[in-house]
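Next up: a single chain in structure tokens, the form predicted on its own.
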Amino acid sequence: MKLTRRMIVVAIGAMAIAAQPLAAAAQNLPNNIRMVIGSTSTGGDTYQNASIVAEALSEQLGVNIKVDPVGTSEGLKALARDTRGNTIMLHHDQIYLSHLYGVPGNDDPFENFIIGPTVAINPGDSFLVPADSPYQTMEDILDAAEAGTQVRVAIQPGGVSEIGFTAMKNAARVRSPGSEANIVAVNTGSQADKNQAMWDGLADVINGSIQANEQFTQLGADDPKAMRFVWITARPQTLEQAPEAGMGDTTREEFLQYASPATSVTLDGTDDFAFDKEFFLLYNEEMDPAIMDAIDTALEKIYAEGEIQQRQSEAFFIPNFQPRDEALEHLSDKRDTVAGIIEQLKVE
């Protein structure tokens, strides 16, 4: 078919119209954006994820995006104060879990902010015991609770760390009502604090992560810092997307032995409890929708291009882009499921 001058002009016009929404939205973007995160650490998974996303967004949008590790409460305050779009937040499920657990200063994010796209999953949330622990499996731990033995679990209260602990109590209650009282929390703080609680003999089990704790599982059994995995909370279909080589000296196949269905922590006597630690963006609810659209559209393009997935996989994260509306529906369903478990244990 021969292209006429009129056809070419019409095609160029159509391309220009298609490009208008992003271009127009991008015009409203601030030149400098502060991405606050719900962690005060620059060495943890939240900072690592935020850095990867901020760098990709900066290149795509042509603006400067700086990651600021201020912690959950301070991050939410900063986001609530800024309606101009100069501040956005990246964090994970702790945002709504801390509200469900009643942590002071953490209001309901679904009511007070706009839930943005999801960007990644950390499949490494896990629980570990000392290498010389009598508990070889989660079955042993729940059996001990049923037999009346107190099992002390070191956690950081009010977040992803505590939801695994809550799931343990729930499983104990489902298997043998009343035995959940023998699963007790040792409230600590950072990963270093939880590790130390184990090494000091204050905890029988600790919450940890593949990224932070795998190195200790490789120590000799006589090393006082040696530990073993007993449970990984991630969904098996999530963990199966991790690199086959795994992390450190532990393969993906070996990690899968600690996740459902090989390791069962029951939810209701039929299905297993599983929980992915998911990272997502939050926006101020009064922020210009055009700015949100520009960021969301840029993210969609970044994930379509595929380079960010490689960077996330290299850091043992599972790429997980979901647009804003899908993310809201998915995270709302997830919130409702865990809220039921938390509320039931509160009542009892």
Contents of the next structure:
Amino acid sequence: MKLTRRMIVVAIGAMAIAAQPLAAAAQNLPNNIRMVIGSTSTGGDTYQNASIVAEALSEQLGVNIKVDPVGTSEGLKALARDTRGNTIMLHHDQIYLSHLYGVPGNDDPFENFIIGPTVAINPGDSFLVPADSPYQTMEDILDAAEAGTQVRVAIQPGGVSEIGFTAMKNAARVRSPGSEANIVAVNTGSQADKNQAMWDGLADVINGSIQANEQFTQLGADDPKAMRFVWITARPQTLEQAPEAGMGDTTREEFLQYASPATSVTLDGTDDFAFDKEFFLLYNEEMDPAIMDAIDTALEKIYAEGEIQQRQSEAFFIPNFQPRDEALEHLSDKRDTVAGIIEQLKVE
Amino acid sequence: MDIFSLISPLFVALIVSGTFVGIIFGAIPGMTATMAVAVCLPLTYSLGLENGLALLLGLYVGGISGGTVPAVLLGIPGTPSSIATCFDAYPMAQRGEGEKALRISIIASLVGGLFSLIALYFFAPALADFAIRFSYVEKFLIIFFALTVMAALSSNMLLGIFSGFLGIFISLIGVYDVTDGGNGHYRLIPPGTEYWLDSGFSLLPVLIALFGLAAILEEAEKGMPRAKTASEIKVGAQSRFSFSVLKGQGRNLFQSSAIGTFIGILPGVGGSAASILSYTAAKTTSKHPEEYGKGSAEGIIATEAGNNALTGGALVPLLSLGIPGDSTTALLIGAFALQGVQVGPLFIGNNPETWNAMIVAMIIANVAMFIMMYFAIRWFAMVVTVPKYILYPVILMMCVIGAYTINYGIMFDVWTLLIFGIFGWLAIKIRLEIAPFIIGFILGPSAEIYFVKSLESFGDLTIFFTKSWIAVVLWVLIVASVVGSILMARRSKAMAEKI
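Same protein, different condition: the form predicted on its own was shown, now please give the form predicted together with the partner chain.
All chains and molecules follow, beginning with the one already shown.
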């Protein structure tokens, strides 16, 4: 085909028109964006997710994005201070769960900030027992509570760790009202503290994660550090999207045995409780909507291209992009469900 | 597997450059090894796991070692793990033996680092199994033992202990965080200041303020002293460091390296506790405890061997349990996670290449650190010849930058620097003891968490005496340290009266 001057001008014009939305949005975008995260660790899943998303966004938008692990409180403060759009935040459900659990200083993020798009799910939230525990399943644990035996569960209060514990108590209450009093929390801190509580014999069950605890489940039964999974809180649909090889030496099929419906922790006697730990962005209320749109659009393109999904899957995350309207609706529903359970247990 | 196949030019270059950058980060007050690793972590994306770890481990070793430089020459701990270095190295430098103090520090650092590597390589799984026997009770007693140094460091024991408790009290300001298993409630915060004080005062700005800013204010009040010349600080051939200073220090080196390694393997206890504890133990077992705090080579050896031994020790729980031993190794988990590698009890067996690469990288980093610092000492030491009217503004600027960046840009940390700088200046006037204060401030939060958790977990106070044989041994050490301090204070008093 012969290229004429007119064709070149038309092509350039068409390209300019096609690129216009992003270019217009990019004009509003700051050159340097700080992505604060609600964790002070760079070793955890929040940093890992933030790094993957920041790198992809940075490339797509042509701006610098730096991840700063400042923690929830400092992250929210930084976000609240910056109306220009230079600061965005990435965190997970803990941000509203802390508010529901009444942790002081944690205001409602739905009221004070704008919920941005979701980006991924970590299906790894789990509960484990020592390898030589008498409890083989969650059924055994709930039976023990019903029979009057106290079951001590090591958790980090006020977040995703506690929601599983609350669900356990709720299931005990639904099965046999009053037995929930026998499911008691051992409030610890980090994963190291929870593991230590198990090794010290202070906890019968601990909250953990597939990523951090799977190797302990592969140790010989005579090893004092050996553990067994009893429950994975993720929805089965979520786990089904995990890599088939699973994580470490445990396959996806094996993980599914610890999740609903194979392992049932009832929500109301009919349905099971399941909870996906979801990562999403948060924006300052007064941030220019054009910047939010630009980030949403860029993420939509990134997820349409598909490379980010591969990176997230390799790290055992489930890619889960939802634009901010959908994310707001979805997370609001999720918040309402868990708020109901938490509220019921509070009254009692 | 051929271990030498790992040593590619890129691998070595990354370790050496990491060590170099780490030394610079450590040497600037307020910049830490943790920060150096955090800044470079995203680079590991493109480097691959082994090369990425080479860079990060170089930064780690360099960062911990670099903290020695300002501690020795300026009396400002570059990192919290260099705190105890200030106690003896700075007085030695003030005597005009800065080069000697630096060389002692570097040699002790190398020995501590290599000792901990040997322990890591041969005993990692066994040490991790031993470490899990340390519950909240034993960890509290270790912190308690380290706190006994408050009395030993004071020129007036009663004032020293009071200062130490004041440090603990101020360290408890803020929320008892739910992430530490606390209740998330505010305490000791004046109404209206919750926004700024919910996380309390950050350690590093307080540390820099009390050791750096307060001293600058003090000197500013007196009038700037004349800078020392190169010959006065004995930088030059006439004050060549002699290895004879290490004669008879084998036990001290071994003991301190062992303590540092051991503290490293206990998750959460940290580098500052390692150096303080090594110092306390060395002083308790020394034939010349009266020389400590006045420029004792033994004291420098103890703290530097202890804090560098932490590097290998902290990798033990990381690689054997998947649990970081300190804040910097917590960042290394990030490097593994970004490459999709799971760290845990099967890591060493499943990833022999990465394991060997890490050991090789640590050995090269320690040797590189030694060569770089040992032969550059003369240039480092020259810093004290810079006129104070030039040096102090530069230090002040570095202190402010360090304070601002430590928590990724929180302005309140700069205010903390100012508040505690003025507090430190006033404290000197009313004879509060700064060293016990800062030790109380560093160790207070850990002491609280482990004490509260011990009581929550085990029910009553008797558990501190009955939990295990480890607890009994720790009590013996605590009593020995306290009695030693009292006897030493009496002897000093008697000697003073004779004179």
